[in-house]
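Presented below, as structure tokens, is a lone chain in the form predicted alone.
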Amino acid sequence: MQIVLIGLNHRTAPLELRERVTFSVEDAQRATAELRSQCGMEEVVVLSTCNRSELYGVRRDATEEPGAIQNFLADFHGISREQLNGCLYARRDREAIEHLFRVAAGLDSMLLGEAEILGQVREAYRRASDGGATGPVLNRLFQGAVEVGRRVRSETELGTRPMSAASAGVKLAERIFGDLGTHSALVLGAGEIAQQAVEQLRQRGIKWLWISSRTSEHAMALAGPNGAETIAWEKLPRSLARADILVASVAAEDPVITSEMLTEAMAERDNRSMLLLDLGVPRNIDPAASDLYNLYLYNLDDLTEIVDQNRRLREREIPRAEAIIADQISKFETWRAGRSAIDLVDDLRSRLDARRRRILEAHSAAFAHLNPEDRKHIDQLTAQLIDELLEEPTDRLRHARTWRERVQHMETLRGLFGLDSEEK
């Protein structure tokens, strides 16, 4: 069984491409079914966030190249294969395991130690598991990833001082406006990122705070505990001028804030400075709005400077986080080697038993004079002989001191008994 990963992220693909390769909940369900039926995947988890889209799978054929999955990804999103050239990464087995653990630990994020990624990994796994798309390998792998994330957050400074896209954006607001205690903010959306933005703005003493969502109940549920007011979604265009800071994080295929809306808002504000933080993927704000005078528009890819500062503050914690990852990889590989060892011994037993039966059948004439009870006794004795011959190798595999030693024993068995070849 081989673990495979195909994906792209903020390091390998620009925002314009990442926007086109995202998976909604419904998309992930459909993609999972098609990967299992078309690409030979026995287990699948789709992980799709603002900064990455990754397909994790388990397949039995370890010789198959990842091209079929890459082609699937292009076809699924209606993108030419040429557009994905150089933007995708492919990982197998240990490299795929390490990559997922680094993602869950926040080491592979745009913002080192990002807070929300662990929840996103957990949610992607839960949905796949609930949909029956996972099995023993990905169950164990993603449970290990969640454990890595928990340990990194509790045992290192990456966990005690996390940084999210929302907090990075609010830090940027402080750079532009200084003390936020005399300013106003409007948050679009009521999801996790919007909740983080509201929390960050409140912590920094924002004076006026409004929340707007397509679902008014969601807006009110977020506004109430945070002392904010709500704005009806249909009144949004006429309310933009009130906000010094606009944070947008809604699920939409097209921009919900147009350049025309912002042109009118800036005129009503007498062109006083306005900061727009577009945290949506796909983007929520028309990029053309960045040309407007005194309007500052930042999307996820524009947070590079803050990301760099964040990394410098936290990079000293990376070795501690990587030690946790290495420990969890060792545990997973030990489990995986143990599972493979059981499968290997079962395969060897099956082959030896098939040969035993062929030999008994070939010499059946010599036993013709025996009664059925005696022939049954011979069958049981020869089967017992195979069990006893395999007892010591099985015990050595089970009690190998390390997973590397276990793998060496397994490779020896494979080579000596030709277990990688088809039974003749």
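Bear in mind the structure is a predicted one, so any value in this text is a computation, not a measurement. Superpose the two forms; the largest set of C-alphas matching within 1.5 Å is the rigid core. Residue numbers count along the first chain shown, from 1. Compared with the form predicted together with the partner chain:
Taking 2 Å as the criterion, A354 does not count as shifted between the two forms: its C-alpha moves by less than this amount when the rigid core is aligned. Fitting the two forms on the rigid core leaves the C-alpha of D254 displaced by at least 2 angstroms between the two forms. Taking 2 Å as the criterion, A105 does not count as shifted between the two forms: its C-alpha moves by less than this amount when the rigid core is aligned.
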Second form
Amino acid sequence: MQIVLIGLNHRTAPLELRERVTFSVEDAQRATAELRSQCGMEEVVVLSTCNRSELYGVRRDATEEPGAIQNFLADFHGISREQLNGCLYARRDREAIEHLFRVAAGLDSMLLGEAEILGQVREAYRRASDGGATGPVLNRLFQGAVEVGRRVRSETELGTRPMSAASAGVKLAERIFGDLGTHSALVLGAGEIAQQAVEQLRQRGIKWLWISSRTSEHAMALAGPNGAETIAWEKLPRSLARADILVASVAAEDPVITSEMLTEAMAERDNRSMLLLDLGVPRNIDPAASDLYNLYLYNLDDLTEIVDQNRRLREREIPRAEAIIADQISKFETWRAGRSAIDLVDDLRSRLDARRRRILEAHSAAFAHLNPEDRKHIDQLTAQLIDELLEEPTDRLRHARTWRERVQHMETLRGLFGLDSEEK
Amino acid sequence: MPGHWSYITLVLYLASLGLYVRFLYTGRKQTGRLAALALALGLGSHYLALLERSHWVHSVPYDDLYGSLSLFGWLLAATYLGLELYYKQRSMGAFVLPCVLALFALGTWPGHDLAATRQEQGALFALHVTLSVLAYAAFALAFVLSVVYLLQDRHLRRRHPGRMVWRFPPLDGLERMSRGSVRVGLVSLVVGTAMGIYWQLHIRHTFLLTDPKVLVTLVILVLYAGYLRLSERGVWRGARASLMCVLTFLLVIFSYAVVNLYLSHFHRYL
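With the form predicted alone already on screen, would you show the form predicted together with the partner chain?
Full complex below, order starting with the chain above.
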């Protein structure tokens, strides 16, 4: 029984190739069925995200030709093997287990510690499980991976800190206002950064969201899908007081929000706190506004510095995440060794039983004078003898102190009884 | 000599402090829950320690400064736990527990043996003292919250939020908790003071309006009422109101320590 993994990701393959090797939900179902029928896989899970495509499988015959899955992958996507060469990675058993656990922990992600991958791992497993493509090994493995992801996120700070300027800004807003579900935001501009800010604010449940752009069509295009309202650019000075959070990302030579405008807005707000996120280059908000009472002004440099700090802090959490992974690998290996031990003893028992029957048959003439009841008695006694002979080793295997000790016992059994050679 | 409940309380408060600090550092919910649980158990054990002490000296805890300090610590912990559960904010525990521990330790290990003191003075007097100490505890909590507000505000205004800023409650939350705490304190102090005046007039017939304790208490009431009003409006909202809360608490300490010990005619401890 071997766990295998074949895949490619953002580190090994360029975007153009990754795009060609993705699996839609239907593709994944078809690939799973074909891998089981053509490549001798007993269990299969297909994990496909924008940054990785990975096939996890379990096969009984460890001697299967290793290139078979690579060939399948190439054929399935209509790509030549040469194009895939150097971009694919293959892992087996412990390496495959560790790889999946690192993926679920976010250690293998492009954005270290990102949370989305855990949901994708969970979803890939759920689909495979619903389709009947998983068995005891992958069930246990993927449940372990989900557990790793959950523990890493709750026991370390790997995923707690914002990693983009927009998300850092929104996190800052939460440090000032708490739950954004009772607050309002005004986004100036409709470009890529403004979009990111709108997305972040929506994700954090902002109650009122307004968008204003010099080109009203752009503002409407961004506001519509996000359930936001638009504010005409000319009405901006009068609208400032309504917003608890102001995000500015406009292409302009001079500040579009002056200190005077903000002084008036703060007076109108009765000095309630206001957070300004100036994401424009050159700056969109007069820097002098930072002196106003109860007003917090952050520009792109400030936010980038926070993001850099966070990245360093996340990197410092890697050893803690790796310790969790090691712990979970040990648990999985213990379970797997226990499961293999049961299989091994069953195998040994059936072989000894077959040998016993052969011997009894070979000597059946010697028992011809016995009545059926006596013959049955002899049959039962010899079967019992085998059971008793196996009782001690079975017990020792079951109660091995560590999975390493258990594996050692199993190797000894295999070697002494020639189980591997017969299996081949 | 402190009994075994005092030692159990000390262990539980220390454990709670350790867990709150760990929670502040790691943000793990389970750690926060354990910290709150240790605090709740510590409160129960502290209550038994107060009973044990009363039994030992044949008197109520507030008859001497040390007992009063221990009661102060107990009420501070109880008020904090109540606010923590109400506002669902656990990160302040790391700042409140040191105050609780200090008050408990000062009140429990006075450095000399406690002797039996005077006779009890009735339920009304007991309520007057308990409510007043509860008010001080609530003001102490508002003080801690305001200090953290000022620290958080300073970090955010400097645009270099440190590691802890991400763990502190939001500024709005700190302000609301502080106001909530001051409201509890104000109500307790008004009711407690009214009971004290009534007790003094009708039982002792010796009430003195010009007693320093009465005057300082009135100033404290006015200042905290002012804080409540100003903290929600105009130019005072935010850091200025928090600073006012911090400074007013200094007057509370003056009232509790200096006035009680040296100036008041009828608030002196034995």
